[in-house]
Structure formats: C-alpha cells, structure tokens
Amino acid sequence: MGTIGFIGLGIMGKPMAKNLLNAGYSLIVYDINKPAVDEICSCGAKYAVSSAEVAKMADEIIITMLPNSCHVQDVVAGKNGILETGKAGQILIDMSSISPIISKELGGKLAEIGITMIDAPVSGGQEKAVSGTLAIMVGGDKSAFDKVLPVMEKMGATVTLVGELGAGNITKLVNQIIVGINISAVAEGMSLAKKAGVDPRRVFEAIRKGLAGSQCMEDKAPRMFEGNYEPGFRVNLHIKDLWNVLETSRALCGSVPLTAQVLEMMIVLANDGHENLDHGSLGLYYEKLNNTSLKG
C-alpha cells in the first residue's frame, strides 16, 4: 500500500493511527494539535504541515478522522486541502461521523480529479479504537472497498460494506439513534424503579436476559448505579451525531421524534456542564428530573 496519509489525531484517530503503525504500515500524518502529531511521530510516523502535503506524499490511501462535517469539508476542499494536491487513483477513507449529504457532495468533487471517496464511520468509542476492535460501517465503490479492506481490518473487528457513498454515515446515524434512545430508556426505567423504592440493581438482574436486555443496558446500567461517567463516548459527540440525524431526516422529509427528544435531553446535560461525560450520563438527566439518585 506504500505510505498512507492520516489526517485527524484526536481521541479516536490517534489510537487508530497507532494500530496501523503497529501493523507495519508507513504513515504520513497531520493534525492541528502538535502534541498529538509528535506522539504519533515518536511511534514511527512522518509528519506533514498541511492536508495538502499529506495528499501529495501519500501513495494510494488517505484516511480522515475528524470531529464533524465542517472539518472534513475544510480538509478536503479548503485552503491547503486534499483537492489541491490529490492524485488520480487515490482513495480517501473518511472515518469521521458526518452528514451523509456532505459525504456525497465531497465525493463528487473528489471524483472530478480521479479520487474515490468512501465513508467509513466507526462505533465502539475510545476503548475499541485502542484495541483495534471498532465496528466500521462503509459506503462506497465495491472495488475501492476491497482494496482498502486489509487496512481497515487493522482498526476494526468488523468492517461491513452497506451501500454506496453516504450509506456508511446513514448506518452510523441509525446506530446513534438506537443507542441514544436505548440509553435514555434504561435511565428512565431504572429511575422509576428507584422512585418506587425497588433496587435498580435487582431490576437489572431480573430483566437483563429478557427482551429488554441490550448491550446498552449491559454497558450503561452498571455505570449509572456507580455514578461512573468517565467518557467512552462523550455527550457532546452524541449531540453532534443527533443534529446530523435531524438534518438528514429533514432533507429526506422524514420524521424522528424520539431522536429529537433525546437530543433535547443531551443538550440539557451539556448546559449543566456535562458535555464531556459519557453519554450514559443520561442517568444524571433522570436523577435531576426525578430528584433521586441511581447510585447505591
């Protein structure tokens, strides 16, 4: 594969880049956060001074892992962006969680200079980024997917092609809808139990193997009982994803009323200063609403 370009070394991108280095790939990296760049370069990567330089020095593959649509737009189409120096035949793997509308727009611009874009957002949070066991949801050309699959498999436990460009981010939005609503349902149910004087831990044990059971309940209910909201996936990032759900749904004349309600709950959490806590801190929202604690 030659040298892979990697742009975006945040809480997710940094461990993902390390996993590629550990797998023997050569990386040229860029981020506005110099300490993050220095850390990755200390592991064997080379650094670039801009996204344009990454595109110029990368061989076939460029990976982006950025916070939101506007950041990907800037890296691709802004000043010193990929469009300035990218080469025909390159494949851009955008692993950011962004609007599928923006993915398609940028994919069209890149196609004009011969670069194929695939969208490949991830699920699993920082812990699975570190362990290389992310779930990766991919939209794009099948032949491009086949070429880059071995690279993505070094970062994820599952890599699934779900459709054309944009389908990866649609899948991620569906994931975030289900996760957000599920966590809020767990918090709401456990708060009712506590308010009624029934031990939520015992309720959890009684229902976890039945139809109400879910991975969200397994992961988040114990956190709520312990008051442990150290971030796996931060509230502010889930807010960003749910805004993208609403934007996409409205563009399609769709309706997502439960998502809108969960978004409002998360905005309350953010306004209370909890934007950097785990999204399981929806438990705190219900504690405030019901004037009761889930701990104990």
The other form holds:
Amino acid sequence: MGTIGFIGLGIMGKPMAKNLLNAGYSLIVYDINKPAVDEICSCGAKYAVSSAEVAKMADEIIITMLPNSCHVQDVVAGKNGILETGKAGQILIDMSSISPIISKELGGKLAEIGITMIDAPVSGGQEKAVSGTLAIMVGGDKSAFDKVLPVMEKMGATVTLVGELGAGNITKLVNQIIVGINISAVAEGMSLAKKAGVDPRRVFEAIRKGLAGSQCMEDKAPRMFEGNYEPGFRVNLHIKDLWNVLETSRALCGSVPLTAQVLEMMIVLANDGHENLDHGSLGLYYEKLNNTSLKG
Ligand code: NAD
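Next, give the form predicted together with nicotinamide-adenine-dinucleotide (NAD), keeping in mind that what was shown is the form predicted alone.
Entire complex below, previous chain first.
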C-alpha cells in the first residue's frame, strides 16, 4: 500500500492516524497545527510542510479529516493544495463531514488529473476514533472503495458503501437530522414532565424500552438529569452539519422543517455561550424556555 498521506490531525484525525500507524502503515502527515503534527511524528509518522507535499510524497492513498467544506476546498484546490502535485491513480478519501455538493465539485476537479475521490464521513466521536470502531459511511466508485477498504477497516467497525460520490455525506446529514430532532424531542418531553410535577427520571424508566426509546434517549436523557453537558459532540459542530442539511435540501428544492427548527434552537444555545457544550445541552434550551430544571 506504500505511504499514506493524512491531512487534519484534530480530535478525530489524530487517533485515526495513530490507528493506521499501529496497524503498520507508513504515514506522511500535515496539519496547520504544529503540536498535533509533532505528536503524530513522535509515533512514527513523517511530516510534510503542505498538503501539496503530502500529495507528492504519498503513494496511492491520501486521507483528509478537516472541519468543514471550506477547509477541504482549501486543502484540495487552494494554494499548495493537492491539485498542484497529486498524481493520476491516487485515491483521496475525505473523511470530514462536509456538504455533499462540495464533495462532488471537488471530485470533478480531482478526476480531471486522474485522482479518484471518495467521501467517507464518520459517526462515533472521539472515543470510537480512539478504539478504531467508527461507523464509516462511504460514497464513491466501487473499485476505489474495494482498494481502500482494508485501510478504512483499521479505523472503523463498520464501513458501508452507500452510493456514488456525495452519498457518504448525504448519509451523514441524515444521521445528524435524526440525532438532532431526537435529542430535541427527549428534551421537550422531559421538560413537560417536569413542568407537570412528574419526575422525568421515572418517565424515562417507564418509556425507555417502548417505541419512544432510542440510543439518543439512552445517552442524552441521563445527562440532562445530571446537568452534564461535557462533550461529546459539540453544539457548534452540529450547527455546521445542520447548515449543510439546509444548503443541500435547498439545492434540491426539498423541505426540512424540523431540521430548520432544531438549527434555530442550537443557534440560540450557541448565542447563550454554549457552543462548546455537548448537543445534549438542548436540555438547557428547554429549561430556559419553560423556566424549569431537568436536574434532580
Ligand atoms: P478538529 O477541529 O478537532 O480538527 C480539524 C483539524 O484540521 C485541526 O487539527 C486543524 O488544525 C486542521 N486543519 C484545519 N484547516 C486545515 C488546513 N487548511 N490544512 C491542514 N489542516 C487543517 O475537528 P474534529 O473534531 O477532528 O472533526 C473533523 C471532522 O469530523 C468534522 O467534519 C466533524 O464534523 C467530523 N466529526 C467529528 C466528531 C467529533 O465528535 N469531534 C464526530 C463525528 C464526525
């Protein structure tokens, strides 16, 4: 497989890169944050001074794990980007959660110089990035997918090819819609219970195994009762994903009224200074709305 390029060594990228090193792959890495690069190099990776140098030094595979569309655009098509030095036959696996519209746009530009792009965003958070058990949702060419599958399996417990390029990020947006609305529903229901003088913890026990039960409820309801909003998945990242939902839906003339509502709620949370709390802090939004506390 030769040397793999890895760009973006943040909360998620760093442990993912470490898992590849532990599996025996050689890596050439780049991040604008030098301490993150130093940490990965102390684990055996080599470093590059730009994304262009990563593309030049990497053999077949380059992986990106960046915050949003504009960062991936910069790394691929900006100054000192992958397009400047990338080689025909390479495969770019973008594992960032970005707009599927941008995935397709960048995939087209890369194809002009013979690079195949696949989009492969993840679900699972830092903990699963560390344990190498992420859920990876992939869009792209099947033969490119088959080639890079063994590499992705070192980072994820499940790796699912959903469709063409862009389908990975569409899947991630669907995930973020369902999670955001689900958490809001839990917070809304529990705050009604509290307002009515019924213990939300007892409500949770009564309904968790029924149809209303969900992984979201299991994870977030106890946090709301404890007032524990340590991330987890931060409100500002979820806002970014829901903006991408709206942009994608509007481009298709689609309608996502519940997502728009949850986005508004998350923006209020962020404006209240909670942008770095876990998205379960939608509980705080409802506490303010109803002048009540879910704790107790
Ligand atoms: P992060 O902000 O911790 O890391 C991003 C890294 O990219 C940083 O180290 C930053 O310095 C680097 N970077 C930014 N611009 C760059 C550039 N132009 N060139 C080189 N490096 C650059 O973000 P994260 O939490 O690791 O998330 C990465 C992606 O994964 C996001 O799209 C996020 O939505 C998604 N995601 C995150 C989580 C989570 O729990 N954190 C869970 C699932 C998916």
